[in-house]
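Given as structure tokens, the chain that follows is alone and in the form predicted on its own.
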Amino acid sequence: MTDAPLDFSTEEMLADVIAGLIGDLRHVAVGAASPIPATAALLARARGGGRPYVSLLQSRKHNFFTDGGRELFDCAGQGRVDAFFLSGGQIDGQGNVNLVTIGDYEKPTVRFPGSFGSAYLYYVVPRVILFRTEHSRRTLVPRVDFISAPGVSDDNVFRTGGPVALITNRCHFAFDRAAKRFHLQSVHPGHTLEEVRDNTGFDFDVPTQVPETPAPSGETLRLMRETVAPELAEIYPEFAKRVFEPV
């Protein structure tokens, strides 16, 4: 007799994958409006028994900064932030992120909230994990309309930071900094390589055998639902209720 498959949400799947990329780093910072990375960071800490240290900018409890973003930038510039997270209206095959506009800059069809400190943090934080919950040709494009934060730099540019991965609702891409392009690491359960190709606007490398992303374990789901969710509810009450509270 085999165990019944576990029931988990897309958000729990993505948080588990991102937590695996965080591991036991020293310090992970999470910006505003990022409930899935926040879940992942708190999950990584719960697994690691207190490591990594997690800074959630919108939190009173999980934030030692007293001056918000400026202190985060100082901390990152000093090499004291090991991982950060970025998303965008558009992301392309070189890891460029667009947080500004779609269409002509002077007469855009869409305006996004803006770059804030994304370009700076992309240069100085060693492990930047990109994430996007809509994996489509509208969001993953051949070339972004506006580069808010560049994924790669010329060889003569000193840069300690940059992308290591792109996690979407369909798959996990690893970023090859030498080749300056994405490599398909795994496809999430319930999705296929053909589906990923059909919905990705940029070219990417594919292994001979494409692994399936491991599903969250029962223990991981228990930690998220019993330990992480109550902490997350301080900052993202609606997200915590929608994802973690039983119907």
Given for the second form:
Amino acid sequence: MTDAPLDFSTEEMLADVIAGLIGDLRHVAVGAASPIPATAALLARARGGGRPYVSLLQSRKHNFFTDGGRELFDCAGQGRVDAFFLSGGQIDGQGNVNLVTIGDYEKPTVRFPGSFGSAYLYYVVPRVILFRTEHSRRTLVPRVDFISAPGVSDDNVFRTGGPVALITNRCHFAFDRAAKRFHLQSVHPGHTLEEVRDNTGFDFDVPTQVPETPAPSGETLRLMRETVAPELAEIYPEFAKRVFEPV
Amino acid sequence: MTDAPLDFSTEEMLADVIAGLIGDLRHVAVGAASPIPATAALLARARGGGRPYVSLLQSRKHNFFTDGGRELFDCAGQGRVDAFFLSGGQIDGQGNVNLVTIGDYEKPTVRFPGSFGSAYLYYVVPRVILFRTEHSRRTLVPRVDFISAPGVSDDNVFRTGGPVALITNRCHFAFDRAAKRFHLQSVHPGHTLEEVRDNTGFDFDVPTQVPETPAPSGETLRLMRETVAPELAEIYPEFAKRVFEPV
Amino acid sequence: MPIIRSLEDALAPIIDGCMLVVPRESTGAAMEATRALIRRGVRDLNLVTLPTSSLQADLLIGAGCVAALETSAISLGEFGLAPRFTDAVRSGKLHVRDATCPALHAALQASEKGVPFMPLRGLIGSDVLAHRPDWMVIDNPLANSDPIVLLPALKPDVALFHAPMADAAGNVWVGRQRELATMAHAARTTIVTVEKLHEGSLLNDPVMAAGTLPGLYVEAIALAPRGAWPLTLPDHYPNDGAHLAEYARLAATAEGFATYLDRFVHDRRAA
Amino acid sequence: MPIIRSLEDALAPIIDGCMLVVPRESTGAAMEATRALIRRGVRDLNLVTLPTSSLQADLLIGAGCVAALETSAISLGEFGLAPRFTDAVRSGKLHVRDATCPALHAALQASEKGVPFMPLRGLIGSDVLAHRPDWMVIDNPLANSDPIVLLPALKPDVALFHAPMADAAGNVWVGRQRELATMAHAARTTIVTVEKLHEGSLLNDPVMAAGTLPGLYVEAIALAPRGAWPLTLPDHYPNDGAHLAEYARLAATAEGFATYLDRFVHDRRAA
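Moving from the form predicted on its own to the form predicted in complex with the partner chain:
And the full complex, kicking off with our chain again.
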């Protein structure tokens, strides 16, 4: 682990990692209240010269849907949403996400808002990127209390999508669908494998040599700050100001 | 049968009969190429002071649908289309209509356009009025060669609609759903029961006293000529001119 | 009865115990109407959100108007959890039929199309499905060993939403918020509040007609300028963030929620 | 490849043997494109009409471009039966999958929603159903002894239609002809001819956006002024009745149909 001084923010690094996971797809959609995934999607588009299509569901400008609230789901059912983001009040080592309750379902100790579209999109979007900045044993648990959407399904269950990665404030896990387990891909600068283990409630695979999450390139930082930040400011003005404006 | 001089046209009389069958409903829809049913629907609306809603599917002005071609069928499925009109290349005594083929289906001697929406609407529109001006043994047959839509269904088949009448250039048949047969309601002025029998290929019930189809009232004729005819002229200019303009 | 009515008259069909469907928080929630319903003291609503809700559901739940709720999520978004919803669920007082967004869209489309059910992919292996005895898993009859969920048609008694404008014939301009049309098609009757009345027919201009719900589906319309406040009306005004933050703060406790009702619901706000 | 292309380039994805869906005769049939396809000599189309067709299907059938047809009706309307369709069916040369209008809408909506089938009421006891081995009757799993038809999803390779305008991003204004959006959602790819190009984005104005199909679904657009001629483009121009009457007269015989092709298809009409 290096202690090299950072000339970029954690948010910029996470967005860069996610943009790499999006890669050269046709269409990526981002739900509400997701400024870092939105940054990543717009960064992928800036790199791709207009591709992928980006749907920021909270935006009027970066949202081309005209068939009402069902269009995102229909579009995904058609195989036309290539990447999406999910989070969870709890996420476990099999990629299950919980957006509903902790404790007894009928009289829970914690009630989250609800499953939103997860119980559908997780099955039909090829690259679902799990994103949860708080990396703790509270959020990353051995087994979720309620499965809003399962990470893996039996072979006979129609499923064209599922998790590809879990990005936290400490590390980048890749998801191995065959093994039905997370695999530690890299640890972010300033964090350690031991710290990741201590704060993760589930088992995961660790490579013999644990890479450090690469820093964004100068070109990437320029694109984010000059091209993406102004676009982002429409929906996340506070975030855009805090992260991208020079102090 | 009277030979009283007619101060109205056959079209006006048929439209009046049909308007009576429509009565005080909420919504009547009329398909393409149906000037007499369209006249009847607009007459019913003129009588009702704006009720029923009238959808003339061929019209832009008298067609409020904004959800594409499926809306008529969805609307009928919701129970929101109270009356509709069907015709047939053949119609039989059980109310079956044929809009497809005569002879072998794979290599027919006659091919009609196709079933349109009949195989659905006949089941879900409470008052379907069959309308076929040509009253002959060619059109009114013992048994249709191809059932585009059946007049009656088994008790366990979901069916909220079906035929209520068959209007021809010679007479008005009512349909008795329990008996699964037509019942002669009235014979048009200038025509006879014998003529109806000679030109009908199927059996039907006949009352002991066969009424003559009543002539339209002066008020009805005035409404048709003054209020309905100008509205009709948008879609059926030739018809409106021929039927309603004083010679 | 005329189609354009006072707000109170327009809301009359929303009777105690009825199934009421409302749109998500970003597409035109009829908030002025919601406050009127709370003032009237409507009870035992079977509330359905298409597919989510924020302040609207939380207010109705907190004010004791809701007996049962079907939703994909209730949340105040950037202002946090919906406090009255959360409290009602945790205390076991509110029965929630947890759903997922496309299931609510599809179940309403089933009623729109007059079919008894709609199939939906996904869901197999989810606890959302496990807690829905009304949803059924069948083996897809067109394949081999392909389990698929059937959702029974959802037919609300009343659909209620707020829209930019309507005309005297009851036609309502909904724009690209097409789920509002589906709600109206699916529900037995529909009540709409609008920013303003449109002179002439919305159906006469093909460009306006493309975004118009025909009056055939609409029972009553009431004028309610800024009727979605403090929520957004798309393309017209944004969320009132300061007010929502204030709500989140007050509604964190039952006492604070009562204060909120006194201040913003029972006393009509000075617009 | 740019999204705005020459007509010939735009039509390239319509290859021999593909399943092509076209809209009914009154909502924007791409007739200029249809003539170009005949000139190019496309063969073995599996043609689907949503849900009916007139001149467009009759021309393609008469010119020998169609191997199979799914439709609810082919007719020239007030100009009589569609002569080439009628002749092809009577000679046993054309395989028709007879349908009914809402079945075609629903089968495309199944693909739009990514489900393997859609249920539909009606049809039980009809010979339309009897001749559709691909349609299935099941007992409604949510009721007792309630037979209901399941229609397999229909997923065309290409959707082709004509619309008033498109912008440079491939967004297409379809107005209230919303089945055009469903066609595009359901098909693998969509090709559109338009009257004109729209400056700027159709999505920027909420009123225009309400009637716009997003470019995500569109593969190629070609400019074709009066491209629906001699059929109507709604709100733009009516049917050319004199021309349709002339077609009906000529196409009554194979020889007359060949004359029509020579005059109006193989030689481009002088617009």
